[in-house]
Every structure is written in C-alpha cells, then in structure tokens.
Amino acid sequence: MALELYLDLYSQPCRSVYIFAKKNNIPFDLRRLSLLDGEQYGEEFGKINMIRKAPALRDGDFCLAESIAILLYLAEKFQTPDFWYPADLQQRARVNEYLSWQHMAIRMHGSKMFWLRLLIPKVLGVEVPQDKLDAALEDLNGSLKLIEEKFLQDRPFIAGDHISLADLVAIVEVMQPVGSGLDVFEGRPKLSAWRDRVQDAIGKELFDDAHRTIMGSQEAVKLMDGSKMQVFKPKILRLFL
C-alpha cells in the first residue's frame, strides 16, 4: 500500500507537507480533504486521525498526525538531504527553535488574519469590529518582526546558508494572510528577499502549485456555501473574535 497523505491546501501545515513530499520525490497518494466542509469529522477520517485535523499520514497500518511529526517522519524514512533537518547540532537547534516557537505565534496570527479579513465576513456574514482587526494586525506584525530580527537576522535562511524545514514551515504561514489580500512583504525588504530565496530553493512551479488554492481565496469565497460552516460558527467566532 502506498503512503497516503490527507491534505487540504487551504491549510498551512498541509502545504508544508505537500511541498516537502513533492520536492523530495517522495511517492504518495494524495487524499484531498475539505476542512471548511467538515470532512475531518467523517467516520472514515476519524479512523486515520482521531484528533480530526489535517495533515494526516497513513503508511500501511501506521497512522500519524501533526505536520511537524509528519515532516520529520518523511525526512527520516526517505533519508532526505541533510539541509532539511541538519545533523549539525547547532543548525538543528536553530530549526527546532523555530519549529517550537511558531505554533503559538505566526501560525496563530497569520491564521487569525485570514479568518478575520476573509472567511468570517465573506462566508459567515459576520462583521468584524475594526479594533479586532487592528489588534490582530499588531500581533501579526510582531511575529513577522521576530522572523526577520530573531530567526533570520543576517542569514540567508533560518538555520544558515541552506533552506531547512524551518523555512518551509515559516513560508506557508507567512503566505496565509497574503491569501486574504494583505501584502505582508510590502515595506519588508528582508522578508521579501527571504521569500524569494525560499521560492527559488523550492522551485517556483511547485511553490505556486502549493499556494494556488490560498492565493485564489478572495475569488473562491464568493462561491463558497456558507451553510456548511454554520454548525462550526459558534466555535469559530469564539476562537477568533
């Protein structure tokens, strides 16, 4: 049985797994999942991942949740090039440092901006107060500043001279608010140059392929059936507002 990846490319962690597998020529069967339609709560997916989040991996009888765990599993199983997760102690520590930080920082702040600017007003039909948007933007700007000043500093990539899992996990998060129409690269030449280097290292075709869904979000929301999300509306508003 081929390795299976359950992914929704609206999701940042799913995009990181998709890019990593494609870039490293890892053979897999793509199982598309629509998180916005609630497909993660289906009976069959529950057998794969009882956490009911994407991405998820199934490799024979072995199932795995959480994007970072999946990335590390793929790196070790398929012995991908060392630069992704360096053997060098301090370079690996830099990667681990970023991966440990990002969950409650850029991950949260980029996601929140995407929901507040796009999905909540355009799909759920709920007006977002300006003070909520302003506070979310302040948090996002704080995380972006840390990526530039703390994690990148004067290095080409987070761990040094080569792309790593840290850069891959970072770029998909940074691109999330861009999908809502917010140009986070404007006025940030260091972040823009890093984005260009990451895109070059991944390959523009693969980079664009992975981000096509999120970059088309502003048009896609016009056709979304908001009724499918109503059951999740109280939870979404409680989380983001």
Contents of the next structure:
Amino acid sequence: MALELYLDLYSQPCRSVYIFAKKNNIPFDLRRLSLLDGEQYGEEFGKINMIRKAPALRDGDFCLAESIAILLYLAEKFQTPDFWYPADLQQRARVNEYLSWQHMAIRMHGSKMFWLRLLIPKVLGVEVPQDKLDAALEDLNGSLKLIEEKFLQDRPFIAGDHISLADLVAIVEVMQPVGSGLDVFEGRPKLSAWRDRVQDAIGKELFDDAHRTIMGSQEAVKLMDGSKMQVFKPKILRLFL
Amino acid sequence: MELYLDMHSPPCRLVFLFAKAVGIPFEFKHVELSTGQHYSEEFGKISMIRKVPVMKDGSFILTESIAILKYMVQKYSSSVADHWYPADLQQRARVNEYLSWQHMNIRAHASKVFLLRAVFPVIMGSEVPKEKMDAAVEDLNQSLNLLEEKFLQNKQFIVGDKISLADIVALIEVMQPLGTGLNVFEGRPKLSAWRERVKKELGEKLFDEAHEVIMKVGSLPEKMQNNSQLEMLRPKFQKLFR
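Same protein, the form predicted in complex with its partner chain this time rather than the form predicted alone?
Let's see the whole complex now, leading with the same chain.
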C-alpha cells in the first residue's frame, strides 16, 4: 500500500506537505479532505488522526499528524537532498528556529486574516468589526516584518544560500492572506524577491498548482454553502473574534 | 554557552531542565520579564524577537526552545542518550508530532490560563470576566484530554517506554497554571502518574528547583504593581488579552 496523504489545499500546512512530496518525487496517494465541509470529523478520518486536523499521513499502519513532523519524516525516509534540512549544526538550527517560531506568529496571523476577511463574513455571514481587522493586520504586519528583518535579513533564503523546509513552510503561510485579497507583497520588495526565489526553487508550475485552490477563494466563497459550517460557528467566532 | 532565562517561562524551564539533566554546561543569564527587561536595548541586541529563552554559543545566537533543545541534542550527541530524540524514524516522528502540536494547544492554553489568573488583574485593573476565564479553562481541559488520550494513551511516556524531549516539553507547560492555584492534575490520575515518572527520570530535586519560581507566583501581581515600568509594560501585556 502506498503512502497516503490526507490533504485540503485550502490549508497552508497541507500545501507545504504537497509541494515537498511532489518536488521530491515521493510517491503518494492523495486523499482529498474538505475541511470546510467538516470531513475531518468523519469516523474514518478519526481513526487516522484523532486530533482531526489536516494534513495527516498514513504509511502502512503508521499514522502521523502535524505538517512539521510529516515533512521531517518524509525528508528522513526518502533521504531528500541535504539543503531541505541541512545536516550542518547551525544551518539546521536556523531551520528549526523558524519552524518553531512560525506556529504562533505568521501561521496564526495569516490564518486569522483569511478567516476575518473571507470565511467569517462571506460564508458564516457574520460582520467583522473594523477594530478586529485592524488588530489582525497589525499582528500580521509584525510577523512579516520579523520574517524580513530577523529570518531573512540579507540572505537569499532563511538558512542561507539554498531553499529549505523553513522557506517552504513560510511561503505557504504568507500566501494565505493573499488568497483573501490582501497583497502582502505590495511595498515589500525584499519579501517579493524572496517569494520569486522560492517559486523558482520549487518550480512555478508546482507552486501554482498547489496554490490554485487558495487563490480561487474569493470566487469560491460566493458559491459556498455556509450551512455546513454553522455547527462550528460558535467555536470559530470564539477563536477569531 | 549562555542561556538567557526567566524561570516563570515554561520554555525556559525546558532548556534549563534538559541541559542540567544531561550535563550540558551553561551560564545562567537571568532575564526578568515582569519588569520588562526583554524590552531593553541591551536585550534587543541579543534577540530582536524579545522573547526567552535565548541561547548564545560563542557568537551563534539561537531563539526558540525547541530549536535550542535540538541543537543541544545534535551538538552533544555523543553524551545525550538516544531516547531523548530517538534515531528510529517512527519514534522520532512521534516526538516531532508532539513538539509541533503543543505550540497552539497545551502551550497556548496553559499560558493563557496562567496569564489570566496571575497577570490580567494587575495589567487591566479589573477581574477577569468569568466567560473569558471559563473559555480558557475549557480549552486547557480539551488539550489535557488530548494529551492523555492521543499522546499518552496507555504508555509510560509519550513515545513509549522511555522519556523523550516530548515529555519534558509537555510537563513544563502543564505545570504553568499550578502556581496560580489551579490544580490541573486533580481528577486526572493518568496524568499525575505520568508526571511522577517524568520527575523521577529528570531528578526530583532538579525538577523542584526549576519550578520553585512558578510555584511562588502568588507574589507576582504585587511585584508588577510596584514596578516603575508598569505603565510602559501595560500596553504590551494588554495585547496578550486582546
């Protein structure tokens, strides 16, 4: 049985796993999961990941959650090129530093922006107060500033001269608010240049393929049936508002 | 090696405990978060993210406790036993899975409960709204349930028979609300038994030493109230409660 990856490409961590597997020619069966339809709460998926989040991996009878863990597992199992997760002590530390920092920073802030700008008003039908949007934007700007000034500085990529897991995990998160119509690259030439380098390293075709879903969000929400999400509404509002 | 630490902070206790437990020598550099020392110009030169812990090894500066732990394991690989971060593919994946999940779950929720109970009244000048407190405790309980039901199950430790980084990362966070009078172990015999096993592996004396400050956190509000920097710190702390 081939390795299975349970993915929803609306989700940033699903995109990083997808891109990494494809780029490294890792054979896998794509099991599409629709988070917005609540498929993560199904009985079958619960057996694979009781945390009920995506991405999830099933390799034989070994199941694994958390994109960072999945990326590191795939890198080790398939012996991907060193630059993805350098063996060098300090370079690896730089990658680990970013992978750790990003959870409660860009990941949280980019996600929030996507929910506040798009899903909450357009699908749940709840108006988002301007002060919440402003606070969320302030937080997002703070994270983007740290990416530029601490994690990139004057390096082409986060760990140095080559792309690594850090850049991959970063780019998919930075793209999330872009999907909601907020161009975070505008007025940020350093970030834009880095994005171009990351796209080149991944390959534009693969990058665009992975981001097709999120970039079509603004149109997709017009057709979305919000009724399936209503049961999650209180939890979502508590989380983001 | 220098470690910049405030023992009120769980990730600081984490790197302190691990380094001491495996015998990695370091110089303890105290950072007092309650007086805003992390906002000083001097600390800004160490880390512009202005958080703790920070590791300085020669001229190499590293933030993020998880990264610091992995750096220590790799650098001192000849003296750090395999079980801390197993070379076995699946066991290592289990450790990484926990280390990743915990940021937005146990860590976030235990910290929030701690901050609401210990810091909110001083910073906001009022009691914590009941709804806010209840929601935070509910979130923490859900995380603790997952810790027990998914990560521990019927095993001795998160990975299996032996302690690993995951167990220390978990326990220091679970300990956070304790000093504020919220006994998260009450009614959780499985969690309590696990705590005792982890303490025993690390060394009870060392564990208690690391947690001395957080267990006395009752005096923190008074300390902050009397601090001349409070007005400067207030807006920064207020963001935590936004």
